[in-house]
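The form predicted alone is given below as one chain in structure tokens.
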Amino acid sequence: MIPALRAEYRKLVTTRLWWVLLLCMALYMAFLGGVMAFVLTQEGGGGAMTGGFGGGADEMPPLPPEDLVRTVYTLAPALGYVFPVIVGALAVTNEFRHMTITPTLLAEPRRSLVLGAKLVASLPLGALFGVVGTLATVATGALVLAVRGEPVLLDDPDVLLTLARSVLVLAVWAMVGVGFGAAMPNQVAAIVVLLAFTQFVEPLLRLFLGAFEPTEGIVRWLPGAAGEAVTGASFYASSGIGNLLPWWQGLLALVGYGLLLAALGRATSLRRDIS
């Protein structure tokens, strides 16, 4: 187990791409924290995000400061997780793109050992991404949040965890996208699918199931809500779309979510006779 994992971390880590969508995520992370600390610090700044949903912008007082920071805090986890995701599933999909799956597979023809390996060698880079996506929301929201005169909380023990929190839903993402690449490896088709899931499907999801009541506890257990549920924060919950799940429950489902695609792909793309 060991030379595979030390293999699938290799393959990882000794391409361009990888870092390049780690510079995109800090860059767009940083946009965000600042943006979102600025909007939500504008009086009325906290109904505003549900002024659209049933309500209007003054109906919903402004967020405590906890509230707020950890709001701002955790953007990673609710709206930039598609980075790891999608280094996940491109640990997969470019070896069936490249057909570097042949000598793999020549080299270690135990088919589940390669698919653990691959699961477990994007932990580590899955939490660097987390560790960079969630220090540059952090850096310009607690800027921001400085600037208008709000506290930024960073010695805090419950904004502390949530943070830490935030890196380890973060590198669990990497391992769903891990499992999704099994699932779907054909590497266009597989990026095209998260991008539309993760951007455009699961928050229109979460909008729909989230206005009826007999559906709104669906909403909780959708992959990206549980994975902001690992946090105990979300953009999503303070804008009054869902409740989240306790975080360990989160974390066991999105771990469940990888899990399962995993064995979906063990069973379709990493079945069939690859030459």
Second form
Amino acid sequence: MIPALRAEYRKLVTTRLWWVLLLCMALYMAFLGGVMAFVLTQEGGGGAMTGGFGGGADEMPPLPPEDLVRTVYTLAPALGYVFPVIVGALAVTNEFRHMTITPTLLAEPRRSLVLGAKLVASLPLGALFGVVGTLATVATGALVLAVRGEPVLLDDPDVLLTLARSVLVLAVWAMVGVGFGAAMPNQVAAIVVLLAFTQFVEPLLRLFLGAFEPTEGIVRWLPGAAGEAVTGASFYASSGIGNLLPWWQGLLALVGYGLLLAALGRATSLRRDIS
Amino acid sequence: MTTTDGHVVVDHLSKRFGAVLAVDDLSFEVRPGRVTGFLGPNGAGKTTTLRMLLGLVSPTSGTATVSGRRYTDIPRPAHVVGAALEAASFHPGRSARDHLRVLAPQVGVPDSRCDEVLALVGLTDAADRRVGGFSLGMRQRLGLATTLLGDPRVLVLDEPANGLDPEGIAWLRAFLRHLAAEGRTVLVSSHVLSEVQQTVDDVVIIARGRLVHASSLAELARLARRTVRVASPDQDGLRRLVERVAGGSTPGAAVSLPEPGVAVLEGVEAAAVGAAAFAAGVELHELASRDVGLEDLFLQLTGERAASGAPPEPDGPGTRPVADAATERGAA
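The structure above corresponds to the form predicted alone; please give the structure of the form predicted in complex with its partner chain next.
Time for the whole complex; same chain goes first.
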């Protein structure tokens, strides 16, 4: 396993795409952190988000400071998780796209081991995305909050725990990406489906399924919702859309998605003939 | 060392892709210390066979082993078999050295080995360049470097001469000869016999997934000798002529009688046959010299070119080994 992990690490650092994506995530999260901190501290801002979905803005009390900082500081796992997912998926789809899967499997014919190494190797990489994405969010978010005269609460142990979980869940998202890439090794298809699902399909599902009582319980188990549950705060939840699982259940659910997708990939694309 | 060490054995190997039988009950053996050409037209099943040998494609039936073991059963297989399958399996953004460094941990060699093999194939100066900017010839060299990482006993190269200029082909030829001289087993596929003709010791020729010929190159060359076809209405005269030509005057000549009134003589000049006919007073209606080159023979064997009456002809008299023709000569 150690040689396989070293090989995976080298595969990653010898290409450029990962740090381009990391840079994109940092900029995107810094932007979102600042903007959301500003919007949510507007007069009646806590309700502004829910105005379109639930009750009127006037009926919503402003967010308490703890919820405010938590919503801002966890924007990375709420909205930016697509970056570690894509990086994880690319670790598999790149091998099929450039047919490097051939020399990879010639050097190590045990395909489960190759996939396992990719899953494990994605965790520290995802954690790096987690650290950078979370720090970028907090940097601008806290700055704007401070300027607006709100408490930044960065000495609060609960807030720090939330930040740690934000890093943790983004690391797991990279692993989910590896599983997804194995299940859908066509690179273009994988990226299109990932973007469509994370940015469009799941938000819609959460909105519509969450609106009806019989399907409301399903929403919490959707991958994005499970991911948000890990940080215990949710951009969606604070917007009044659905409840979240306990954090550890969310984590297990997300790990489960990753392993399920990886098992699916092992039984399909990685079982098939490589030709 | 066991008797199978360094041997590649393909045993009743078949692969079906849906309705297509890509490889059909194929058996052959490749020996160490020799360069073996694995030949056949495009689509004959060469790459599929090699991929089954390397555990990338699972056979429908049959086995393929290296040193008596399936590829997937060999621990650290890159130390036993080095394989390069297509010139395209590189990430274009990686440098040549990085391509090798990515593989080195699993091959089980130190990083210094990467520079060693780059030097062996003459890519030292290009080590830090991205593979995306490489010519096909440079990619072939990098593929070859990849196969050498684990210093394996057996080398499997799929179309390694593709995209090489004449200089590159000459280099490859010398390189493969050198590897075989070190006692390694070298299996090289190609769809053009002439490309590897001066490199290989043995040939395995397949067409439509089936074996059509396996022998040393020398034996194949013997099938490809010049032939002279003579036709005469005088059957007895023809026999006298054949006896005169085959018996003594030109030793080594072989004869076949594909149809009444026609004789095909191998290893003689048309002029000698004509002179013999004149001396014997035999009326000739046809006297034709046909130069069957190796490439022609290859194309006929693989069914790419229809056999034209003259030998060699698949399953016809022409492909019979010389010994058979000699038997006929005795009968004649």
